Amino acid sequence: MNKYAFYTGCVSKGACPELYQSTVAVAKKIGVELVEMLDVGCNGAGVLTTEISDPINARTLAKAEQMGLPIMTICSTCQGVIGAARLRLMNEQYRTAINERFLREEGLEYKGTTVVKHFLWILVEEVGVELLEGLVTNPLTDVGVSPFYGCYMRRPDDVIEQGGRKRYLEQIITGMGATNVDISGKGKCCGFPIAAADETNSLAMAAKHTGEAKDKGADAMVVPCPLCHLNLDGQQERAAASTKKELGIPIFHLPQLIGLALGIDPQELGIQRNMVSLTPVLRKLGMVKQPA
């Protein structure tokens, strides 16, 4: 059984609890053991300077190192920020300085050995798409799904470490029996980071990505980041109104998409919390009665 120190991040315990809920359900189904990290802080989300966030992330890395486990993330922002901090902390001189100044008082020391992987990477590289395919009981036949990675899951190359990881969502989509509907904006920003500073452009970005998926015939999109979900799903109605464009395309969290194909009850995956209803997809799969 694969076992990981589970770094949930803030959003899956706040605005998107359905992500936490569906991750736990899928992990149990595929034999992945999660040991939740409860005594760790926010990674800084790319907003804090490295002078502030690196000591916080060094502490998280040291905690996982103490547990003897790799870290699993479920947010691409968490992955990108912690992953970048881990690379900086590979410098022994810098790591020693962080340990001496910030961690030693708590009896911690980060030695530089912790591996940090997003759930998506674990699914493809360690669980394996073939194993997942073998567990599919409810193939997503004839459902078109557009992948949306967002900012941190495809760049920078030294943080994501493998070029092949830029195509993992597509492998999961087709592995679950769905049809991949490619969009040009899949590796671009969803608009969430500028929502407070420039709401107009943030909504326009959300409308552009969801609109492209809809125009290309997708039934839904899938995201590996709850912040992307907050903008593409949570703000979709406002994005449609502000750009005068009809949207209404459901946005799956990654484990929701997988869980549906693995036969997990939709309610257990928290789909009732998604702002844009997933009922059209469920109806297409014969999981809801057709309207009379």
Second form
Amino acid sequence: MNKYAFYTGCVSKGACPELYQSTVAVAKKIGVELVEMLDVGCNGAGVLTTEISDPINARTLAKAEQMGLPIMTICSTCQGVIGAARLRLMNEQYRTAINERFLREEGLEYKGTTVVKHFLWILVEEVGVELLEGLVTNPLTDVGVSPFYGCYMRRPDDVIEQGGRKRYLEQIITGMGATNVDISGKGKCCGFPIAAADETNSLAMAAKHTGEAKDKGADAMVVPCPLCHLNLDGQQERAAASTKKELGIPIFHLPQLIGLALGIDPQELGIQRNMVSLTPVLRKLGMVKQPA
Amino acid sequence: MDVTFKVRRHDPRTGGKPSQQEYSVDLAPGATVFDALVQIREEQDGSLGFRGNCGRGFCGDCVVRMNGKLTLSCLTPVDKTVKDGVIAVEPAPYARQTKDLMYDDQTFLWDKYRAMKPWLVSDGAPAKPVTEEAMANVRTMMRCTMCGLCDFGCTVIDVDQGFMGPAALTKAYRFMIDPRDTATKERLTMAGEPKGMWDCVHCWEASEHCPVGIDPTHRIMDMRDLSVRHGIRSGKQNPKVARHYDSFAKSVKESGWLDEFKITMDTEGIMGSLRLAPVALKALTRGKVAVIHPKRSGAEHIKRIFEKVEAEFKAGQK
Ligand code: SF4
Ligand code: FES
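What would the structure be for the form predicted in complex with the partner chain, given that what you showed me was the form predicted alone?
Below: every chain and molecule of the assembly, starting with the one above.
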């Protein structure tokens, strides 16, 4: 059985509780055991200076090392930021300095061995798409889904490690019986990081990508990142208003899409919490009665 | 090697619509797309317009899109780019198109570059010797050719060409870390104004596009770190960014993690929060926002990390 130290990130415990609940539901269904890391900090999300976030992340990596487990993330940004810190901490001199300055006081030491993987990577590399396919009871037939990765699941290459990881979402989409609707913006930024600094640009990005998926005829999009979800789903109405575009495309969290195909109750996947309603997709699947 | 080039042609001065012209070329092994364009101009069509001088990746002038990929034509081998015997060549985006593959990047690139004061500023004190070590990173950054590829590939510029962009910002950073320059703080304030470094989404596209390994996205992130270290969290016209950083840092420092609700309130203020109220209300009714964040166990250790680093920053600022 696959077992992981589960780094939830802040957002799945805050503004996207449906991500947390759907992750837990899917993990249970496919036999992935999660041990939630409670005693760890926010990784800094590319906002906090690395001088502060590197020690915080070294601490997280050390805690997982102590547990003897790889870390599982459910957010592109968590993955990218902890992944980049992990790379820097491969340097022994740097690691020793961080250990001595920050971790020792707490009786901790990071030895540099922890592996950090996003849930998406675990699903494809360790659980296997074939096994997932075998568990599908409710194939998402005729549902067009556009993948959207979030920057940190595409770049930089040294943190991503394997180029093949840039095509995993498509494998999951087709594996769940849905149709992959490719969009050119799938590896671009959703706009969330500048929601405070430049809201107009942030909303323009959200509108651009959701608009592309809609124009290409997708019924929904799927994201492995709650920050992308906040901008593409949460801000979609405002993005539509600010760019005068007609949008209205539902956005799945990755485990919501999988959970639906694996026959988990949509309520348990928290789909009622999505801001853009997923009802049209459920209707297409015959899971909601057609309006009279 | 026989290759067909499908080149986009347009001369805005004479009006008319853009068209596509085909040229078949017999090329020597190892030829680049730039070589091919030169050969076309010399042997077939003297009216074809394109940019490029050195043919060696030095001048940074020859950016075009080749079978979808945007980079320097003189560093692009034909045999690695050709698909089914064809290479489609299109002009670089955003910059003002002048003719065929030629563009004028004055507004797109050079005006922003100039705005960053790309020269050494001295406070008048006698020059001190600099070490090789202190110059190492500066030297790397001096390899920048101002090809603009990082800007052409930038996700933010894609929606807003008013963004300073990675090329100019990276140039600003090159002077900030130059041990001979004495205007670091002024530069940080300038680069921290709206449309500057805090408008970057750190998507790493710029780094992927840079042909000489400057890694512009990393440099922008380094510049932000430097800014925080100096206690300058944003430019004078950009107070929202500073509020966002401070609130973010405070939340993690005090509780170990983020309180998105509080950060929005602190950053946006009452009026800004009102603007977001409809979305927030909808989110609340859907049970999306956990308003009360419990403090994490281990939060005191996170706080200790903050205090140590902040004390060091303070000492350095004196
Ligand atoms: S940083 Fe790299 S991509 Fe950007 S202008 Fe300089 S050389 Fe070109
Ligand atoms: S011709 Fe000078 S860089 Fe390509």
